[in-house]
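Only one chain is shown below, in structure tokens, and it's the form predicted alone.
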Amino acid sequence: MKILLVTAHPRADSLTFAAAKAFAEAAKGNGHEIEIADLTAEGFDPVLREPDEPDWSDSKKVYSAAVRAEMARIKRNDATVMVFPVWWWSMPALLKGWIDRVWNNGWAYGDRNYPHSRAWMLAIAGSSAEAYAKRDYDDAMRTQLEVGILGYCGIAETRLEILFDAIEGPPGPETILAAARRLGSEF
């Protein structure tokens, strides 16, 4: 299977990138091919402008060349995995902007569903699972990301894995990398 691995973090030496690498290596070990979409390094523009604004009266709208190139990149793969840090109990604006611009009406929802039947999100969270559960941040993220984005786009196999304790010190980062490897081997 060909997997589009999408990352959104400003630093290539981040735990987010290390987790993406761990996932990719394990998935490759199972015979999968990985295409990396490093939105930061590629300079992806996340701002939704008029040419890429959904047109609810025209599901066949032709979007900008940049968006059509991203759509083609998605289509040449069989699955999508997004690895990102949790910022404000969600994904970074760069990744959200990629979804806003590319996963568009008539292509990912509306008349048609997102072209992959499998899409996962690996969210690297700074604090503990207990801290998230205390105020239901984890449930809010699941509703927003897994239901509100992946489910809305008709993706059959969705998964949001929140990997906790990124900034709590050892063993948090090591546990996150082990989880990313495990998820890559399960994919």
Ligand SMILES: Cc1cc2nc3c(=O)[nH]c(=O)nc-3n(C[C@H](O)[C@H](O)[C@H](O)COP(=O)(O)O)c2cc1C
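This structure is a prediction, so every number in the text was calculated from the model and none was measured. Only residues modelled in both forms are compared. Positions refer to the first chain, counted from 1. Whichever C-alpha set is largest while still superposing within 1.5 Å between the two forms counts as the rigid core. First, how it differs from the form predicted in complex with the named molecule.
- Superposition on the rigid core between these two forms places the CA atom of P171 2 Å or more away from its counterpart.
- Shifted regions between these two forms (3+ consecutive residues, every CA moving 2 Å or more on the core fit): 53 to 56, 169 to 171.
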Second form
Amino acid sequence: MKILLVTAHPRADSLTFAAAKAFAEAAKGNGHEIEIADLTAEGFDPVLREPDEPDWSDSKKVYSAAVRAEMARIKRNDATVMVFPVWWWSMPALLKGWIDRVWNNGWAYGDRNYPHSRAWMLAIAGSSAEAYAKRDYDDAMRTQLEVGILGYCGIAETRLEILFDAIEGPPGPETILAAARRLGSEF
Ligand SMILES: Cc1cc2nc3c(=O)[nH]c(=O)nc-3n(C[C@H](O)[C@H](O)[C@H](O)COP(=O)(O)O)c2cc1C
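And the form predicted in complex with the named molecule, for comparison with the form predicted alone?
Every component of the complex follows; first up is the chain already shown.
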């Protein structure tokens, strides 16, 4: 399978990038091809403007050139994997903006479904599983991100994996990288 691996993190030496790399290497070992979409390095603009969604209800509308380029990048792949840090119990605004702008009505939901039948999210979390469970942040993220975005767009094989303890470990970074590798080999 060709996998579009989408990341959003300001630091190239982040654990998020290391986890993305670990996932990619394991997935390649499993016979997949990887195309990286590094939204920060690419300077992706996350703000949805009028040309990106010119007319909500017109099925013949033409999306902006930037959005069409992202749609083409998605379409030349067979699956999507997003690897991101948890920021405020959600994804970074940059990645959310990529979804806002590109996963449009009439293209990813509405008359059509998102082009891929498999999309996973790997969320790198600073806090522990216990801290998440205390306030049901994990359930909230699952509802909002996995059900509310991936499921809403008709994607059949969805997965949200929250990899805990990036900061509060142990177990810490090595466990997160091992989990990312395991997920790459399971993909
Ligand atoms: C703006 C910001 C918000 C954050 N919010 C959360 C959060 O809500 N929950 C959490 O577990 N970690 C949070 N963190 C910690 C990140 O998840 C952590 O940096 C990341 O998991 C792993 O480290 P990395 O930044 O080296 O990739 C936040 C970090 C930043 C910079």
